[in-house]
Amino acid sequence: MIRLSKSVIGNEEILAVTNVLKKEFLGMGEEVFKFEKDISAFIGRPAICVNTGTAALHLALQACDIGDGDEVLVQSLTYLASFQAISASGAKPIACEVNSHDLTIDLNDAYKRLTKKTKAIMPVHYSGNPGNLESIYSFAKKHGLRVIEDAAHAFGSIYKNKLIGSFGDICCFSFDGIKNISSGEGGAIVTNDKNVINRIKDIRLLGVSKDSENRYKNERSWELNVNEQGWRFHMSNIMASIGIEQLKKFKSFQQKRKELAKLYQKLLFEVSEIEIIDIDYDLITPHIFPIKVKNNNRDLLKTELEQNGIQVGIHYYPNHLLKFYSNYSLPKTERIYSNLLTLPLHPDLNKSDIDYICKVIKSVF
């Protein structure tokens, strides 16, 4: 079986952990304060480490008073985490329909749903793109709203030579076992805006005031004060031991996903039936190779390539059809949503793989 994506770990990883377990101190400790401090030096900016990208989004939400009664703006194809960060925080997410050409947040269709309870605008970087992040800038400028851009496929990825997450307002990253890099679990805010990043110190540990400081000696505060909701949303130092060894191998988990996603676009290029996404992967980096099979064959294509032993995904069911956050129809995502399939991507695949998957493709087409 050829798997659509897995963690890719190796003997440093188990070492690390091995090494924090010998400790007994497993919580948020020594290694979450050099996890950060890496991801800092990586991205060029302070870095916070939570413990899932979701809780990232959440966190940095309430961190610039994002809650009840207000609405944040967000692509509906975008992974469940997206809209429940959102509507965690009190607030409302807003789904928005994609752009045709990268899946990315249609600002005119954001443009019609913006109303005076509007405060933030959440781009999704699908498979690692950030579309045109300058545009989704000046909106939010115009507006008046926040950007928290949501960066779970974007670690690594490059807009207009400058790094995802070493600029613009609040960046989150997510490092769960199948991202660009993983800590089994995990997320991180980027961010220079030192309001957000203090509070999000304290809120993530329960808002338990300066917790922070302590955990990162391997100690606890026991007199205790806390000056807003909090939640236990802090990294631990597993997590944490398998994410540094995780950033000293990205160069070779950044070359080999994009050379495997290039060679799907030289392969399927000519394929009649299958669209190919509009991503520059000399710039991006990609978490997942997404493509739109046309003419409503992307279940007949689905169904060869599990028989022929390919695992494939669909990203992702569109949220605003789903019950809980149901309000209206998105005819364009809903059509580019029924025509849509992952194919396999992850550095433990090879050249040869990707051919017989182009193969089985042809074969059908």
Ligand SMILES: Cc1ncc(COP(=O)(O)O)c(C=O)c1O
Second form
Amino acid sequence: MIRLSKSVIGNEEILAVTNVLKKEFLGMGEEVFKFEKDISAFIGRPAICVNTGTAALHLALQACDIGDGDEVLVQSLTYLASFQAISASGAKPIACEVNSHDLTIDLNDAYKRLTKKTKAIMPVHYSGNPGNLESIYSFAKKHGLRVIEDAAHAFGSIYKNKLIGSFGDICCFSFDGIKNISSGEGGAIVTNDKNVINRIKDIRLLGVSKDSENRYKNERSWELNVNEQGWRFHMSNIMASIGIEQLKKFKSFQQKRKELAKLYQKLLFEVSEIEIIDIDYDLITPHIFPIKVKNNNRDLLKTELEQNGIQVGIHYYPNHLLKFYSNYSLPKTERIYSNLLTLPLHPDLNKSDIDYICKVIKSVF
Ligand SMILES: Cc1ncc(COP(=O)(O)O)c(C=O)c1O
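Can you switch from the form predicted alone and show the form predicted in complex with the named molecule instead?
Up next: the whole complex, starting with the chain shown before.
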């Protein structure tokens, strides 16, 4: 079977985890500190690591004082985690439409949903593509909003000659098992906002004041103080040791992802029943490869691919349709959703796999 996505793990990660296990200090300590330094050096701004991308978003919101009674604009077409992070902070996610060409937030629709309670916008860099980030930042500036970028898919992507995370307000990455790099599970917050960094250092570990510094020295605070609600969201040395090795391999993962996505683009370009999402793979490091299938043929193609041993996905079930969040309809998002299909993409695939997948697609239409 050709897998939709997977972790790509070698002896380096196995050795790194083994070394942490042998040291018998598994919690947050020197490996986490090193991984943070490595991420920070790669991106060029301070980075804080946590146990998931969801936690990164949640903590970023809390550190911006966004919570009860506040509203956050976010596209409905995203992973449930973006919505759950917002509601976990106490704020309300306000579901917005997406632009049909690149599946990033539709600012005209977002504008209609602004209220006095709107405190932030959470653009989701769908498949690694930040869309028109410049417009998002001018929209935010005009309306006095914080920008918390959900860059779970976008580690290594470039926007206007700059790495995602190296500019802007706050950027959150995910390092879960199938992301552009992985730490098993994990995430990071990257920002120049010192207040946000310092608060997250505390609230990721039960809100204990300045405990991170001690943990980095393999110590902990015994006579402690807590200034606000915190969480057990810190990263462990086991996770960080995987992340450190994955970051070293990032360039080759990136090259492979781009190469495979470009091949899909080339082979599917002429298939009239398929619409390719508008993404420039010279700049974007793709996390997934979504396509739109025209004329209600999505489910037919899905079944055909599965019957030929090809695992596919649908990214994503719109969040505004979930009972917990539902309150209105978003016709454009619902229409796009019914056409969406995600094809396999991960660095262990070869060009021959993509050839085969495209042959099966062409045999259907
Ligand atoms: C768009 C998006 N946001 C947030 C997350 C959350 O990341 P994590 O799985 O690390 O919690 C994901 C993970 O898949 C995601 O795809």
